[in-house]
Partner chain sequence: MINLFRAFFFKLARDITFRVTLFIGLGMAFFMMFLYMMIDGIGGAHFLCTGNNMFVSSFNPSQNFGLAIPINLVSFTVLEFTHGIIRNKIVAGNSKCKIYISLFLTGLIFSLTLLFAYVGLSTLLGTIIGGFNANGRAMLGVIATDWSTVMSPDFIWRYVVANILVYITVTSFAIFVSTLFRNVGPCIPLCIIVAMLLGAFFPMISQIPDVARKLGDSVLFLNPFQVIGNPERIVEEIQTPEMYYWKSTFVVSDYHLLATTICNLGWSAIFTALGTLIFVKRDVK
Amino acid sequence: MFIVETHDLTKRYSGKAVVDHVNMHIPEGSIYGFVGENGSGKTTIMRLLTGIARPSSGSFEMFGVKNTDPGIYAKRKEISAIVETVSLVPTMTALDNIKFQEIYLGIKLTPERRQELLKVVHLDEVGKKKVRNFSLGMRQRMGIALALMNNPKFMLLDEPMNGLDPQGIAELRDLLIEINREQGITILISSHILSELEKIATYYGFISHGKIIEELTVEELQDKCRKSTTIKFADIEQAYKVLKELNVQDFKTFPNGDVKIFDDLDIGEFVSKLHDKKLKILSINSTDESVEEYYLNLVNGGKKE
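Please provide the structure of this chain alone, in the form predicted in complex with its partner chain.
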């Protein structure tokens, strides 16, 4: 079952499609890692899902309710979001911001629950400090506290790790895993720190230039992120011929002399064969492809933009 399903969702600004016929599926209970370059349309999709922006065409369903159905307003009460920046009243304290949000969410928290929320994000000791005097990291953490207030079923987090120090990132990661596993909250999270996404995402959506390129589970991604051996040769042309002679099936050559071999190799035996063919090896490396590499391969054949 999907919490969110989009159908040819499109958003145009000045005639240019920034989200282009997107068909996206966010499974219930997943942590959906949303990966894409700057300007790829991640934030715009989050804006469309939260109702901040209106689709130019296409539609989506959230909790099975279509975006044009008036019932969507009630369903939005079951979500929380941090999109682009954390929205806070700068002239209020952290506690007052929680109370303020309580009112328009139509909920009433106990003083203990408010303190608990602030404690979760390590803001329980800020006292009467106004939010305008918070650091970027503190504001980000405050946003997380607000996002947790209504015990949402679905959280949309746009770059929530921005501005956090390494410890803060680790804590946020643990917190998201905890609320996902223990409370079953579905999370849509975008981040440029792909190494961090790799640690929490259970489902991936790759987007580039407004189009979803691929959606897959973490298991499927692991299968696809192939193990490879990278060998740097002194003479790439000769290396190419020799690899063909040795019947190596799946490899890629790079202009800097690197050859990436995806075949399952017995490294010792293979190196001795290359040595017999008088090939000069400069370096050798065995790697598993990361999400980042996979994404780069997916969108532009491995080239970093």
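Switch from the form predicted in complex with its partner chain to the form predicted on its own and give that structure.
Chain alone follows, minus partners and molecules.
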């Protein structure tokens, strides 16, 4: 089941499609890693889903309810979001920020529930400390506490790791895994820190220039980011022909002369065969492709055979 499913979702500003016929699927219970360059449309999609912006065309369903259905307003009460910035009052304490948010949401929490929220985000010892004295990591976790006030089933987080130091990133990462697993909250998270995103995401959506390029599970991504051997050749066209002659099945060629081979090779024997074919090798190395490399290859990548 999908928490969110979009159908040719499009948003134009001044005639330009910032989100361009997007078909997106966010599985229930997943941590959906949303990957894309600045200006790719990630934040705009979050604004569309939360109702901050309206689609120019296309549609989406949330919890099975279409965005044009009046029932979508009730369903949006089951989501929370931190889009672009965390809204905190720096001159107030952590507890007072929760009370202030209660007024905004029109709800009333018990003192026990307020303390529970701070405990979930590991800020229960600093509830009476003013937010202006919080580190950036603590502020981000405080933002998560506010986002949990309405007991959401779906949470949208736009670049929550931006600017955090390694400790802050680790704390936020562990917190998101915890609330996903223990509270069953589906999370849509965008981040430029892909090395961290690949530690928590269970599903991925890659977007570029307003278009979804690919969606896949973490297992599918791990299979694609498998070990490879990269060889730089002096003559890429000759290399292409020789690789075909040697029955290499799975490889990509790149304009700079690199060839990334995914077949399981006996490197010594293979290089000997290349020398026999009079191919000049400039360099050779074995690597495991990261999520970042995979995304860059999707956007700018070579020719896959």
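Residue numbers count along the first chain shown, from 1. Between two forms, the rigid core is defined as the largest C-alpha subset superposing within 1.5 Å. Computed from a predicted structure; not experimentally measured.
The two forms, fitted on the rigid core, differ between these two forms by 2 Å or more at the CA of Ile231.
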